[in-house]
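Here you get one chain, nothing else, as structure tokens; it is the form predicted alone.
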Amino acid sequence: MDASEKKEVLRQWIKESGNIVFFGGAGVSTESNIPDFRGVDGLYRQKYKYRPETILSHSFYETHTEEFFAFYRDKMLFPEAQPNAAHLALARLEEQGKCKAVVTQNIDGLHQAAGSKKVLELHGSVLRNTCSRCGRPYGLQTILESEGIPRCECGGVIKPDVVLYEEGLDQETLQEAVRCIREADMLIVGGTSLTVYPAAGLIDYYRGRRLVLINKSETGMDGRADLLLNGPISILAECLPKA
């Protein structure tokens, strides 16, 4: 098939979809200018006196702290940011009682800046912050106001609810991410290189026979898919079924 054969088919499918989940990554937020950390121009190839990996570990987070934050503020906060097609075309679906989930892997907020509801974010979120000490919680203008270590009124550190490298998902998230994913009857998977475990292994719980990827460039995942699409991930705000 041609890309507007397939187009064609993932509309349909959709049409006749009644409990689609999405499974997206970091590919989802490009067209919202967020950069790709894995991408040909991403964070993780660009030169810092540590590699991103290491900064983005809860270990680093420990014994530097300060350096931590200095790299957080500048290279993983996007306050401007605003939710693009794809964004808004799940949320649309999920008025529409088509989409059931959203599972991501991106910390941004923007799924549901665009309006969906049921979003499970397994990686955390910048907009919700924690105390270390007493629990109290913080919104992102809080971090980005600080400088330093951002601390809280009884002086305990206040940590942004993302999940580090060295770090566990949450499983509560988790564990519903699985259940969608299992009971779903359509599965689009987009924006992600599926290389990022246990996320990437969350396409091993889906049961159907409509499992579509839709992704720039290759994956691991390519030959398991019963429709694969390569370009960005707005081709799915192009197949939504015509009112």
Contents of the next structure:
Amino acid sequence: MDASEKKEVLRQWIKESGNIVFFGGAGVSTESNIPDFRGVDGLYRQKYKYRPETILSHSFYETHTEEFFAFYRDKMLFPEAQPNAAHLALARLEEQGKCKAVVTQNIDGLHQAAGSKKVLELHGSVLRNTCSRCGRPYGLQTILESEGIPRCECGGVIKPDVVLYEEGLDQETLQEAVRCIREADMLIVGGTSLTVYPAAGLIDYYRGRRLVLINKSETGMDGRADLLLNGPISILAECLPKA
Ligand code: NAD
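Form predicted alone done, so how does the form predicted together with nicotinamide-adenine-dinucleotide (NAD) look?
Whole complex next, starting from this chain.
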């Protein structure tokens, strides 16, 4: 099948489906100018004193808190970013009653900004931050405007509600993602290298025969796709059914 035939199949499957779940990662937001980790311009190809996995780990956060926040503010926060065609297409599919959930590894809040309501954020969100001493919630602006280690009025450190390496995922979110994927008649996976676990393992819960994989580069799970589109995630926007 050539690329245009594949798009036609995707269009047809979306048209026929009433329970689509989308599972995505950093590649969904690169067209919003947020770099991914492992893509060609990803963060992992840039050079730092420590590897990004190290800096974004719980133990580094605990032991090098100031360095963590310097990197975090510089490389993880994109307050100007706007939803792109893929985010908007998924919101539209939800509105049409077709997309039942967006399961995302992203922490940028762009699916909600596009209008999606049912968004399961496996790795949390930069938009939510909490004082680790008194539990007071803070928005993104507080982190952006702070210098050094962001502190609550009570003196506690304000920690982003983002899942760091070595930290566990929120069990309720994970279980709901499993439930949605298990019940889906079509699973669209896109913009993810499928290397970060346990998130990547969620694909195993899908039981249908319409597993679509849209990614710019190869993944270790390409062989499992019923339909493999090697290209940008914005393909989704081209395959929406007419209202
Ligand atoms: P990843 O960086 O490991 O992989 C991204 C994948 O997307 C790559 O395979 C790349 O080829 C592909 N890609 C890039 N642009 C694309 C496009 N326009 N269309 C289609 N495919 C595209 O990302 P991951 O698998 O999500 O894992 C990285 C972890 O980093 C996640 O856990 C996530 O929490 C975090 N992260 C989040 C953001 C964000 O919130 N926007 C950004 C960077 C990293």
